[in-house]
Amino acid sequence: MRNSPRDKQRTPWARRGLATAAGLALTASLTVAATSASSAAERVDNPYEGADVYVNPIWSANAAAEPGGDAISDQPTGVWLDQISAIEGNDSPTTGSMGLREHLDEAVAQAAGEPMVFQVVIYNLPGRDCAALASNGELGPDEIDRYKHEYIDPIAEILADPAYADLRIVTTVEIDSLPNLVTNVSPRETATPECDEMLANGNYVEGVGYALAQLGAIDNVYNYVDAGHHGWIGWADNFSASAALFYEAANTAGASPDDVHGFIANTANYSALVEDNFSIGQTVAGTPVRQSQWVDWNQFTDELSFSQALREELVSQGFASDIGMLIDTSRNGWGGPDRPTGPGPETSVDAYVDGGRYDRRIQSGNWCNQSGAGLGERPQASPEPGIDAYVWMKPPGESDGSSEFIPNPEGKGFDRMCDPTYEGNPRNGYNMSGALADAPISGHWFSAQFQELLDNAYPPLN
């Protein structure tokens, strides 16, 4: 069984002594050695178990340059390929000039012959992020052929290089895509014309299927499909429909469910891992917790319960019984002096939930540079049954989007959800955005956010 529920076992990672210049100089000889190895890494149940995880030296340097940042600069984060040019290296302010091959060479150097996970985010669908402007991409809604042949095919060619056969390559496949076709299409109030177009042309499903097929054909690649988060698809009318759509995509464009090793929840989001001070089944002052303004009839209160339940739903829809889940905990710690130590008062269900919830966002639909957020659980393998790992797929300190329009050559627009003065839309219940001020465009370094994440980390930093 690849990822069957297991007894709780925590295996934290924190690499010390990142590759120095001398270590980088050894990359060429190490890759030659890897190429001549007698056999590739054996496929495993959980790629994170018994392995170290790649530390991106560019993110690590950015983190270490911040006051207090050296406390986490040795943590592993995902490498984001959010443009075609990122495959070769596009010298951006946050990713530098390292392309995919350079990152993989560095991963081989860091591995030094031991098991190593390399995390890469596949993120460049046509018409990307149809319900958000801050992270729009370079490809138009109909540019599926460019996506396949200028983006996915070159990535697959590099990942299949025998020089990297001993790495365990974990892909996060297209965040913020498929759930939009469930929640943000007509006739729902939350619909956008862009999401209606992507549902009609089928290019989200086609693109995800093609990525799964091409990447899944590589023996040491482990595909994890993005599955939103509990505050997005946790409602009954979204939950099963999303799982069914994931299964459809896994049977499209040459893909099969066998190309899916698992799913990832909460990528780049802020939803709390657990909420200890209230539960779905409770009734307070005569009103069920589900009816509270915060929970708003959702079936779940946090990412752990959502992820474990979604795993079972996915299996019921046709995925293998041994799929595993990842949870991104990079920004969902919600610590600091305002972290509740117990439930709120029982005078009303809203007072009870609001007084006890760790997640301090104004509304669970808020997603951009959230004020008061903190680092969450450190990356670790096998933390809970059915969960392959807690990961930091979103590198802490990289912005979700600009607070105002900033001209840029990356195709990224201005989304009012990143404006701290914005009073909301149907997707966040017409609440304030809760975003930090003075943010740069998405993916660029945001020092003020990084400092908040350090200050509000939970578990606290040592």
Second form
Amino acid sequence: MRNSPRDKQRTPWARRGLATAAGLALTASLTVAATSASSAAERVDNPYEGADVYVNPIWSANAAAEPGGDAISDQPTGVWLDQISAIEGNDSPTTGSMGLREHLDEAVAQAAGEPMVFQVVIYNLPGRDCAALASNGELGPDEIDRYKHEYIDPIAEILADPAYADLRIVTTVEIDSLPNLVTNVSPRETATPECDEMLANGNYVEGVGYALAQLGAIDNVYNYVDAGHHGWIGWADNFSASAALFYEAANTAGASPDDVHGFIANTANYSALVEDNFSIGQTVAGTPVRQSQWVDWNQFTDELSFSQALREELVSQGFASDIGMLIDTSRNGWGGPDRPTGPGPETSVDAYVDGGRYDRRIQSGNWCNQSGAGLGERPQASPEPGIDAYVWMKPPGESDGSSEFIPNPEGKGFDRMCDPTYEGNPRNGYNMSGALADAPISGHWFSAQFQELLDNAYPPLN
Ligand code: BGC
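Output block for the form predicted together with beta-D-glucopyranose (BGC), input the form predicted alone:
Every component of the complex follows; first up is the chain already shown.
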């Protein structure tokens, strides 16, 4: 993928193919011919391995228009189909104007001899975002038939077009949905009536199952199911139960576990990839790190350890032994001048953990436009065992939600977790939200956040 060491391994033949327009056309036609001859080819184990990844021209232009943005504007980011109209292309100021087919055509054009990964986010469940308001969507809680037939079916039809058979299409399926049915339902204190309703009517599980079945039937589609992040399902009570629910969804509405290529962690979240300065097994001043205020009995301190352990758990609950994980590292870098350079003092477990942690959120349940965040690891294939890739599924610079109510035609609500003056709710332990001020509605361009992400990138930008 772009900017990875593998770029240097391109064959001279591929480079020659790029040299002229005619050469490019020839390369493309040869590639298509080769693919049709082998269209029954098995999926590869890791679609990112040896591949380039599609650069969304719309996000790329937004990034390049920012001061300093050209340092990252050639990075691959996810294409979010966040409403039915996004399939054809709509007027959304950030993501609109190119429909799914136009993105796929552009991905075919970007392919230059190496396999090309196209990353698309499936994100339009009935009753979407049941524990928050910022990404409520267009479909009501009972509109499962519209989800199936006006959203998933048209997407599946387009993805199955033989013109795209040569792409490796990575779908990430329904961000922040199934874990809500584990953690934000009665009788827990964190329950919301909306999540109770989505558990009772079964439409999250039905919708995810249907998406997996329809998209998984296409030979070159690689489905990755959303798996929250460690600060959500890393607690023992949530961990196995979430894996069990993922398995149930993968056996619903015609899906089978074979339709699942893997899972994605940390999508659009801010949890640090690796916390070097403390670990879960340590005891400091007589108290285990697990009992520090920050870790709060979680079983994990970071996304890498969580993702690797969740992979094992998923396999033990029935998923294929070769599933792979993706980790969204778009905004979990936490660099800049405030990044700790070593562990905190050993005077107390809280001083130790708080002094050493990279993740500088007020609480790990905070999620909206987090102040102080930076870009994380650049997208790359096979970074660690069990991890297919680090990806930027959330396009950096696109807001998580507005800091005050802004009327809009997208169904987006105003969630006070995006308001910097908010003092919290049970899902963040009644802490301040830590959100940046003056944010636009979710998905819209947020220049001030983009600038901060550049400034606080870790690894730093060159
Ligand atoms: C929004 C989507 C947007 C996505 C990517 C989500 O929070 O609800 O509309 O496409 O983020 O920025």
